[in-house]
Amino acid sequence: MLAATPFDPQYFSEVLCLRISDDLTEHGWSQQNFFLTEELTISLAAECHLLNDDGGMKLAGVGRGSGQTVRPTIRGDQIAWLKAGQSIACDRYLQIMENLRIALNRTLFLGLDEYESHFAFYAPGASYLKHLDRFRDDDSRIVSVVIYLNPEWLQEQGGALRLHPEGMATQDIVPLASRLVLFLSAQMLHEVLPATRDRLSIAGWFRRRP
């Protein structure tokens, strides 16, 4: 299982990153199951629920800077950014992402400098219409990363991440706990379909400095 040694940079470089490299080169996206341990996934899900219950999340906007607006008919999730030191679980997750960043640079030579991420909470019925993750005036986002925090998710509950690879059939990815999805930020149109239950994830981006 991929979760067996989540903190081992050598493991990332020799096993996971070769798989991701092939996927990104051939398809522009990669799915890896069982990426986090069950314990860490449960802890991150509990933190996301707590933030939502305590009012620590805010409705996400579309656009950036002064042009950002909240438009729930386009994007309906609530978010809270992850910061180093906010919890043991978040620090463990951020360390895993740092190890993955280093390994991806070794394998794909992408020049990734940093990682940013936020919890994303979709209430039943909320969605995010088709979009790209890279802004027109900012090309710093290189690889988009999503990790799901939803145990025992059933396909009929909806909430899939729908990818639109250019020249290929759409791909619907069920948001099952511990599942990792990566895709090229500038190229992969994608959307989040509405679900019948709360849908939790961490969305993030490996970036180059401007």
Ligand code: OGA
Second form
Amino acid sequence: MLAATPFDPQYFSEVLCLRISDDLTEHGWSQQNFFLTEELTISLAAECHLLNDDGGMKLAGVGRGSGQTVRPTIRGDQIAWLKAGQSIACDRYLQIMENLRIALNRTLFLGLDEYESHFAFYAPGASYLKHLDRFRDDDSRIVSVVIYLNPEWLQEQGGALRLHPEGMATQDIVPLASRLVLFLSAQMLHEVLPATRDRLSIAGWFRRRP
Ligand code: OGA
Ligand code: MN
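Return the structure block for the form predicted together with N-oxalylglycine; the form predicted on its own was the one displayed.
So here's everything in the complex, that chain up top.
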């Protein structure tokens, strides 16, 4: 059994949710450390490694639908979408995000209907150039969420998530295990800098139903 986390309904922390909501309202992003238990983070990282080793991931595309193209110099991560029922760890993670979605709807009134997410694996040197997470022809993504799965990450290993908040200094966030970052998908320009080691994460989006 995996240990309980603060996001189990019976342990859910109203305080954490209010902190995230305040951050998003005030400057468009929020960073929360120690968001998942170490045990769950390790299980998710192991699953991401396994998918990568078994050829279960594919090079991510840029754009959407028939307009999607693979351009590794713009975006170099390998991805695998999470599906309900694929593993105990993924189900546990999806339940935590479902609880967070419901909690954010109570404090932010963003009308978040659903959550989609994928594992992302950046090999050394891979990056994702500056972009917005909202597609030109689809405004369903409201809040972007990234959880990092990399133990003992050092700043000099690169791989930061660089946020470009409007009218403010850029923010570099080190992709350290169990750290959660949220930002407004339509507004926050951001990029993934290349790293000297494998960089694992789950990137996801709270969406409004189109
Ligand atoms: C993305 C993305 C950020 C990160 O997948 O769209 O910007 O830090 N990810 O992995
Ligand atoms: Mn992005």
